[in-house]
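Coming up is one lone chain in structure tokens, specifically the form predicted alone.
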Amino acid sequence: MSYLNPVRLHFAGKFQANVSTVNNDPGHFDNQAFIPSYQELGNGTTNGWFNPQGDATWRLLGCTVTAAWLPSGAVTSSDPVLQCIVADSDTQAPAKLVDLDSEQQLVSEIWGMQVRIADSSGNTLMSGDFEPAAFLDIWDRAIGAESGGDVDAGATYQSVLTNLKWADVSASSFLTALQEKAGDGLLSIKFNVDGINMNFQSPDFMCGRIVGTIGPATTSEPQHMVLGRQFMAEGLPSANINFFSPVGGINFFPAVVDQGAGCIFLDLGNAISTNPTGQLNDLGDLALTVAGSTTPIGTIPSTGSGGYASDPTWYSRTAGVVALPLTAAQLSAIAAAPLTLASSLTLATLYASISEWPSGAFVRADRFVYRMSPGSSAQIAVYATQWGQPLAGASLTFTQDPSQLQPGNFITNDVPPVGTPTTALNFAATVTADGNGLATFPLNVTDPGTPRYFNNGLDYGIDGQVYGIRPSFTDPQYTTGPVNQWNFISILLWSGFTASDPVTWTDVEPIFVQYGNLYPVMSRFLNLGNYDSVVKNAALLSLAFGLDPANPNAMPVTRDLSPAKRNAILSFLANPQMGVPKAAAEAVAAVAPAAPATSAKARMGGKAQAAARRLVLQAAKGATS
């Protein structure tokens, strides 16, 4: 089971992602070169990009249930679920949205979110904890938007809700059915985000559109992906593209064949492009066909009653989820044959089309973002499927792949490297999937040193190193189509750290100073670079630094502090020792000459700016220069 289920609800509204942008630039991690203007609004070569005062808050705003489905069909207005809202917590601080690293900003995670279904008066009917998850399949979704950059982007989040708490839901046949389906204590949630507002003068600054689906989940399935059919898109050449633009005009999406319900569920929520106003573009009627036949087994109309392009409510009502009924003969025909979704129109610039791989195979890690300390290990779950079913015994290969990481520095030419040293990651080159198509990929890590410290390692910099690992099939017969560039595992491996005993201000000052530099909203409460200010607030800081990272009140909000440094801070706060602090004058040095001017899109300083720094793009430029 998953959100692609006969029992599901859809919701729509707005989200807020009030991220701080000071830490978007790797050059801002150099404590010695940091100057106050980096905390001001403006171009990152001299300022702090478009939202330096952001507090990392992630909120759901005005989200309402727009539709709900049972196996018998759509629920009617008599079911009170259609008057419900989908909201975040009413008892704890808002969730936080954080990047993995300044040089891997394309897997931003939501931490500490609680999701509630509440009645029209705000009374909670169901609440659950959102398992932290990163976005996936970011692409250039809004076609023709003049502002460019992040405003054009669309992406998707998938996770599960745990620790479910239910009130009396007997008045709603839908919620009763959903509770019964959630027998393992889990719900599946998927939502799509786009249309972020980056105009700091707008009341909707840092807000965007969100549509999503909630359905049942089980402990036997992955938490962040669908075990189903996978439609794979080939990308256009990288010129003038921020993130990803599919050749066929339709982005990656999953589907599930439900034998019991006699249908196939397609999730087009992050697959169809929009115009600058957010309305879905008309790609023509979309026909689903099976290899060897030109006769559609189902069609998604673009116009007319309920057409995805003509009906302005279609997207909010469906979250892009479509259920196409199939006959027994059609279910048999598609069981081991690739599917294609294609437009009935040939447009001026494209013929919309996307297909499964001819082999029907697919491989991906469920959880694909990890933070690790030297000497630790992780057991990474990777799933291999074919035609939406487990591919038992599949041999999977794992290789280091830093191509989508984003090294850069807008302040100087001292660019912190990524992916080195490669020897800090230790793993087997191949792993075999079990009978459920699950391969447990063991990863052991050692101390990477401090490869991203500035001034040849003399000045404090970015802790640890960021890596990419890409899974693939060992047997080339399965790898028969375009590869999703985003389907890799991101690792932040912290540097080893040993403080003096007892821990002194000398040990922790660089950590506090850097956090204060990169997160200027904290200066409203205390000066993290000042010993007296920190000691005065030691009790409050001890509480915040001692919280579980999944807690929305945890410090640092960026979740980029190693356990070793966190423990050192807690030890210092419990028994503050002055040590030999640096003079304040030494903490702020003259800034080196600015790097060459960047494009207008890069100057926005968001995900598009980070995406423009990817190694794969640098390699392509080098090959053509």
Second form
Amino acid sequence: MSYLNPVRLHFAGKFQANVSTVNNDPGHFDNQAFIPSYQELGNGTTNGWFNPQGDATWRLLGCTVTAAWLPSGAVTSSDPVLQCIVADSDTQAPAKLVDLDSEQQLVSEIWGMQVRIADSSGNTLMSGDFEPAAFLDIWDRAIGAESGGDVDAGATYQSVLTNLKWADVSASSFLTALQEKAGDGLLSIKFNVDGINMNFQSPDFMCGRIVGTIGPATTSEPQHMVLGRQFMAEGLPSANINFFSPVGGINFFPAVVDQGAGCIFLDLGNAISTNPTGQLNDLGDLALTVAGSTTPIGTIPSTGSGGYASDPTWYSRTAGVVALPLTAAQLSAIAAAPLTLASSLTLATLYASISEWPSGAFVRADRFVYRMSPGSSAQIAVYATQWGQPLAGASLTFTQDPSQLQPGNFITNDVPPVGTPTTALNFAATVTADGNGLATFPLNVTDPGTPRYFNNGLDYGIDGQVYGIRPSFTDPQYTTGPVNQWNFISILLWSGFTASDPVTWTDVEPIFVQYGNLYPVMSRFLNLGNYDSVVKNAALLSLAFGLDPANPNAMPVTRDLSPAKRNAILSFLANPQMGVPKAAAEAVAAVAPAAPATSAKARMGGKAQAAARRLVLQAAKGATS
Amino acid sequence: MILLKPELLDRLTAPATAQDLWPALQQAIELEHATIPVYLYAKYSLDPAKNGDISSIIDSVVIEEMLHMTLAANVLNALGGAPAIGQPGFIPTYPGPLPGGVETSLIVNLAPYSPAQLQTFLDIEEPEDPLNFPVQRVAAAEAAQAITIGEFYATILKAIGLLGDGAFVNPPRNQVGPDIMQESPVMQNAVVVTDVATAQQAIQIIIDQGEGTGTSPDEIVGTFGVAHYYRYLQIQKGKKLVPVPPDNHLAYAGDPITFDPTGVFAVPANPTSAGYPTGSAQRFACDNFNYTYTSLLLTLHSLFNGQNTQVQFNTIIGLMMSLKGQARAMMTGIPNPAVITGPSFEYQPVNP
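Alternative state: the form predicted together with its partner chain, after the form predicted alone:
The next block holds the full complex; its first chain is the one shown before.
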């Protein structure tokens, strides 16, 4: 079970993602080179981009339940769930949106979010803790958006809600049914985000649109992916693409065939492009066909009543989820044959199409973002499926792949590298999936050293290293279509760190100074670079640094910190000592900032800027220059 | 001086049961809370780089008001009552009288710091017989009937004695004691209430810190040296209150405290969320702030109604820090320097 279920609700509203942007530049981690203008608003290399004062807050705003479904069909207005809101917590600080790393900004995770279904007065009917999750499948969704940056981006989050608490929901047949289906104490939640506003003069600054779905989940399934049919998009090669643009006009999406309900659920929530105002583009009626037949087994109309393009309420009412009824014969026909969703328009320029791989196979890590300390290990759950079913016994291959990571520095001769040393990651090249298609991929890590210190390793820099590991099928006969560039495991591996005993200001000063530099929001509370100010606020800092990273009260910086550094800070705060200052190393001779070699869109900053730094693009440029 | 409605004492003079004290203690909680938005609004309106001393003094009072709220809640809980905090009417309307206050008495504004607002603070905290300073009495007819805060708390003290130990729940019930608030030195003065002695100790701390003792402005229990009124008076006098040799009597003779009028952000008085246009950046910021503030009240309600844990207290600290960060951003034009917003401290359980 997942949100793609006969029992589900859809919601729509706005989100706020008030991320800070000083840390978007890897070069800003260089304490020695840092200058005050890096904290100021403005695009380009000598300032802090579009939201330097961001506080990392992630909020759900004005989200209402737009529709709810039971096996018998859509619930009617007599069910009070249709007057409900979907809100974040009213009993803790707002959730936080956090990048993994300055050189891997394309898997931002939501931490510390509680999701509530509440009546229109805010009284909670259900609350659950959102298992931290990163976005996936970011693409250039808004076609023709002029202003650049991340304004045209769309992406998707999928996770589960845990620690469910239910009030008396007996007045709602829908919520009663949902509670009954949540016997494992889990709900599945998926939402799509797009249309972020990057104009600080707009009331909607750092806000965008969110539409989503909540349905049941079980403990026997992955938390962040659908075990289903996977429609795979090929990317358009073009210099003017920020993230990803599908050749066929339709982005990656999953589907679930429900034998019991006699239908297929397609999740087009992050698959159909929009115009610059967020209206879904008309790709024509979308017909679902199975290989070997041209007769559609179902059609999603674009126009007329309820058309996805013509009905302005369609997206918020459905969150892009479409259920197409299937006959027994159709269920049988599609069981082991690739599906295609294609537009009925015949004009070549508008023709849209996306298919499953001919093999029907798919492999992905459930959770794909990890923070690890030297000497630790992770058991990473990777699922292999074919036609939406477990691919029992599949042999899976794992390879280091830094191609989508984003190294960069405007001081061009001092770029912190990514993915090195490769020897810090130890893992078996192949792992065999069990009878449920589940491979447990063991990853052991050792100290990477400090490969991202500046000035030839002399000056404090970015902690540890980021890596990418891509899973694939060992047997090439399975890999029969386009590979999703975003489908890999991101790892932030922290450097080993040993402080003196007792821990002194000399040990922790570079850490505090760097955070004071990168997060101007902290100046609302204290001066992190000043010994006296830190000591004066030691009690509060101890509290903040001592919290679980999943706690929304944890400062954003906490999640950048290795446990070793966090413990050193706590030790220092418990007994502050000045220590002996270290002599500064001679600064590297800086090369003047190069003219940005990125597209006009990327120059506005944000994820687009990071995406333009990806190794895969740098390599392509290198090959042609 | 605040004058309270005399009916607050109705059930206190000859209490038959613990329940007779509940309304007065609930009133005390509301009263102690009601000054916090007013003080915080003024504090956040100050640029700490230019008016750091004044900001620190206000801060020291605010945190003791939080302690007083806790002390009143502990007494109420020990008498079997239930503090009601997470509800719309809990927050006073500004401008307006403080909870329980006589309406022709002091009208309190949510306003940026100014000498006039400081006078309001002094009026709020003014003891019955301020040492060496004249008292400005309200002239309204009903004032003759009104009671002072001193009388209010003194009557509660007496009523607690009349009830006797038997009225108190022991072992401790829903008590928020120093053990769960270890991060805060001020909160180490919280009292776990289980009998007449501890209840009177709790109320006495509110009296002493708020008004000072009858003969001296010194706090008996506290971290900041002198009672609130005299602490604020330092700002008006422009000098810190320090012991002066040879007999160490207190005098406003310490380091200067100067008010820099250029160090006050241009925030409005008595903002309301509804007063900002729908869809405006100000409305958005105000709504977010109020939603967080309401979350704080709901969380405090839980803290004082059985969720008296360190985790809950830490959650509350986190909410307060979030409010501080939001208020500072709103008042200093972040993200847009052209847009300044006053956080309105309103009950708002839904973020639109």
